[in-house]
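Heads up, the chain below is alone and in the form predicted alone; it's given as structure tokens.
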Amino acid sequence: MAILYDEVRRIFHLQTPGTSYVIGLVKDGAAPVHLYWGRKIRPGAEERLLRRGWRHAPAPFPGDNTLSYDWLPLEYPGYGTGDFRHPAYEAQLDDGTTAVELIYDSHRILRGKPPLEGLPAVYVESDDEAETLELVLVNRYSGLKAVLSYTVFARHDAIARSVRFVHEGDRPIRLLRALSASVDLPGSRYDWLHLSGAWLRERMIERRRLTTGTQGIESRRGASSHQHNPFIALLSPDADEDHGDVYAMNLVYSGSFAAQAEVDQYGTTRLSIGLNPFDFGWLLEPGESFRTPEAILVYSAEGLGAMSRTFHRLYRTRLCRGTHRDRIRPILINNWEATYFDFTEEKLLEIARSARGLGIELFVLDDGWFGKRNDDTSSLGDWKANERKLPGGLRRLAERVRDEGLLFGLWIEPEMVSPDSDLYRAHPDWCLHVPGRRRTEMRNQLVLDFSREDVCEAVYRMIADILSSAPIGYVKWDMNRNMTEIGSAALPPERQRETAHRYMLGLYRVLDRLTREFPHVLFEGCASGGGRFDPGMLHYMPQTWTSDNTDAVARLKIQYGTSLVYPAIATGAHVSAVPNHQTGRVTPLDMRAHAAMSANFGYELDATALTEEEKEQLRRHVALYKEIRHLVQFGDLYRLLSPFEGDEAAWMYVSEDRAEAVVFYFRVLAEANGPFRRFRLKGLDPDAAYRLEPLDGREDANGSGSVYGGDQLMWAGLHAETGPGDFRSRLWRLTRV
């Protein structure tokens, strides 16, 4: 790790353990330009990476026609002074004009990584873990200043970028666009990759060849969304799991975002990510400042697998935080699909007792415990236990669950309000709305206005009172709809377009207070499942409910796509009853368990309705997961077979010292008289010997207890035997001998 500055050549060379990122200052620093991002290179003649020459383009530097903003690889580009590509920033002055040019003024290099006040971000625990470059750009006409921040890490091949705008002039300025990162890459021969989807079908991998023009994804929903995750990557055409160049960006933010790649007329590519400029504006009065969310940039020369492991290690250790960051996560059972809204205290306790007998460690009470909540038409905002269902309230139920030997967890949805609620009747102006217009409902609910400090304080107090009232060790924080009529009764007209971002800042403040005040509580994020699975939420809640779709076959793709960026310890996965409530599919209990064991393991079914045979299977699954969860939750992931490319899926988790591994294999549909198959493992020590043990109790051609060389397992592979029938899976453990 190092940030080197050559004063003579005016070159900044940022180095991680395996990568370099190089910035140059041309024309006495007027324009910071991007010179290189890729494999680590030695400092030397980096300035020669910039090609100069005349083109039919505006010339911003008098007397020099060899440089133009229209093709220079600008480090933080604007619009209106010669660059016609997508800008990273746009500001409107009080005279209505937007030709605002930011030029280099100064810089400083810091040990460590300053926190981003009010925003989630990766962090360091000591200053020797990172170095930070701050490049100061100014527009002397208006007094607008932008401080570009770059942090490089000693142990991670990642760069954290953000921007802080400061208004040092004397007239108001309106920010219209404020992206977090922009990189101009040479050439355009890349594939574009992102994660798209919908409710029940989140984070599907989409890959296609980049073409001239702009390709992009965005969310305008006020959440990172089911539809598009705030992650993009450019890949060399030959890149796969283990080979080829990958340039990736991930935004540490939970609201509306935009990300795009633009191929210009000269065949170069601009990759950028940040707040969505659509319906965004931010008024800067003299003396005020604005901070963009953080973007994490990862380059890999070894394909998508190495990229993923970089994100996983960084997020697991330096994005997630708090008491539970480094702790094994408990196996839970959630009552939702077992009872929905129709339950009594005794029914819940029956489920808890049955779960305890299976070895499960945490019981979670889902929706329906508060107000008059017998369906989804009322009571959000009225966070008082319904004592008709729960005599004695939450405390008595939680204590009785605890007496059964389980932790007690609770579902809440604090960002929402039902029109049929005491809270809404008392404070109808507390929701997002536009006066005199329809208040659009979804799932019979409206969105509370978290841009308001009084709303945030009220919600914080309600949830803090609940968490103080009973022995609660886990919270599932849900959010079941996106924003419409995005307006705030507390903001003046000129600041209405700040509402959605102020909402996120308010939510982050509430989450920060609650997670610090109740460090013993394990928080899990949820947004109709995976509608807000992003790094911003992981900073406060170290795991996320991955999808409301619990079908094992569907989960193969959902969890595989999620794993491109997010670690298994952050991924909630449950075994549910069959026929599955989302797809109607019937899959074997083993396959459902193996799919869920690939992440944070749990159950979403009625444990009291199981047969004795099923209970015995569950006991085996629970005991097995307890043996391997240290590998799943803290090991390195290697994807082996993609469910997006065929009828099979496989992945494995390897301990940091490569002494242990666990391998998962799935086959969706049977094939009559099919070929014998083998698949190769990854991440092992080729010079070591490993004992192979099937963990599903089934013998196969690989041999139980057989010893293999790590080289044989990786270069020759294992037999993929599942036996006859659809929806089959296998599970093996490897131990170095």
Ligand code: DGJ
Second form
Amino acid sequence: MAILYDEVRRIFHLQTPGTSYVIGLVKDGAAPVHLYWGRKIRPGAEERLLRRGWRHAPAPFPGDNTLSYDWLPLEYPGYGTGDFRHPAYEAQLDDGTTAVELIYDSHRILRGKPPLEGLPAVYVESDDEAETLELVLVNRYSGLKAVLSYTVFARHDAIARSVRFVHEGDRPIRLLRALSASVDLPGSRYDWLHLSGAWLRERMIERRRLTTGTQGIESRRGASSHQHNPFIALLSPDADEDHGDVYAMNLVYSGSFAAQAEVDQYGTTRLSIGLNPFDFGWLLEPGESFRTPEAILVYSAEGLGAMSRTFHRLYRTRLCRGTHRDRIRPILINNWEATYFDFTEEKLLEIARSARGLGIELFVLDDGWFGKRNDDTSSLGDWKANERKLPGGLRRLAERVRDEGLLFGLWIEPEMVSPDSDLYRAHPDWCLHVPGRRRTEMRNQLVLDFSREDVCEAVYRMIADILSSAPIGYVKWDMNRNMTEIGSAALPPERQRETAHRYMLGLYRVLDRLTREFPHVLFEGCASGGGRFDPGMLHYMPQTWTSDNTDAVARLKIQYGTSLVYPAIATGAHVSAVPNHQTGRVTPLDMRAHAAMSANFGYELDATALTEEEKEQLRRHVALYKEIRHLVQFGDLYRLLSPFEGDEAAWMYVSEDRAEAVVFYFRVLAEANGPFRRFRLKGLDPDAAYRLEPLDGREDANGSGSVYGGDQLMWAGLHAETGPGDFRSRLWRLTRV
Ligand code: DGJ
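Take the protein just shown as the form predicted alone and give its structure as the form predicted together with the named molecule.
Then the entire complex follows, led off by the chain already shown.
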């Protein structure tokens, strides 16, 4: 890793272990231009990558018609001075105009990576892990400065980008757009890939050919959203899991975002990501500053698989933080699908007791334990145990669960308030609202105004009190609606459009404080399932409830899509009862367990209602996961067969030293008189020998205990035999001998 600056050629060459990112300064530094991003190259004649030439275009440099903003690959493009493509920033000056040009002023190169005050970000633990370039750009007329920050890592092929605006002038400025990263790539022959979806159908992979014009995704919901994950990638058309170029961006943010690619008239492509400019504005008074969220850029020359492994390692080790980051995660059981709101203390204890007997380690009490909440129409905000259901309060239940030998976990939804709650009756102005207008409800609830310091403080107090009141070792932090009537009673009219982003800053402050003050608590994020599965949340809470859809077949796609960016240890996956509550489908317990074991494993069912045979199966599954979870949670993922491309799915996890691996194979529907199928493994040492052991008790043509060469497993593969029937799955372990 290095950031090299060539003073004569005015070239910044940023290097990660396997990639280069090159910025040049043209016209005495007037404009920082993007010269290269891709496979690592040696410093040489990078300035030659910039093509000059006359075009019918604005000429911002008097006397030189060979350079125009209309086609220059600008590192941080603006609007109004000759670049007509979508800009990375837009600022309105005190006179109402928006032609604001930011030009190079100075730079510095630092060891390490400064933290992003108030925002989630990847971090380093020592300064030799990274280097950071800060490019300072200024607008001569207004005093607006933008500090573009680029961090490269010694161990990761990733670049972290963000921007800090500083207002050093004397008249107010309004930021209308402040994206985190923009890259102008040569050419336009790319495929566009993103993760789209809906509640119960999160992170479906979509890929299509890029065309002229702008194409993009965004969230205007005040959450990163079920609908579009803040992740985009451009791929060379031939790229697949293991080959081809991938240029990916992921925003470390949990609110509304926008990401787009624009193919311009000259066939070049601008890719960018950041806060959604829609309904956004930020007033900068003299002396004030504004910091954008961080974007993580990953280039892979070896397809999507290598891209994912880069994201996974970086996020596992340097985005997630806290005492649980490097710890094996417990197998949990959650009472939501078992009881919904209808439970008693005794019922919960019975479930916990049965779960303990099966080897489960953590019991989670979900919604319905507080206020008078027997359905979803009341009590959010009244975080006091419902004594009818829990006569001894939370403390007695938590202690009894602990005495049974399980950790106790609790569901909360701190960002919300029910109109039918004591909190709302006492503080009707504490929610997002516009005075005198309807307060639109969703799931019968309103959103607390986290842009307000007093609201954040009150919520922090309530949650801190709960966490101190009982032996709570885990928290599921839920959030079940999107924002409407986004207005804050505490902000003046000229700052109302700051509300949604200020909300996120308030939320991050509260999360930061709580997770630091209760370091023993394992936090799991949730937003009606995976409505906020993003790196912003993972910074504070190292795992996320992936989807409310627990159907094993649906989960193949949901978890496969999620795995493009997010590591398995962060991906909550539970076995639930059949018929499945979301799809009505009946799948075998083995397949449900194998699908869930592919990630952060748990249960979501009534353990007291199982037959003896089912209990025996569960016991085996739980024991099995304990044997393989170090691989799933800390190994490298290799995707083998995509559920988006056929009726099969397969993936494997390989230990860092390639000495051990676990392989999962799934077939959804049976096929009469079908072909003999085989699939190839990946990520092994071709020169090593591995013992193959089926972990599902089924011996087949691959044998049990057979020793294979890593080369044979990877170039010839394994037989994919499942036996007859729909919804089949297989599981094998490989151990180097
Ligand atoms: C939505 C979550 O995703 C579910 O798992 C459950 O916790 C419910 N909320 C409870 O209201």
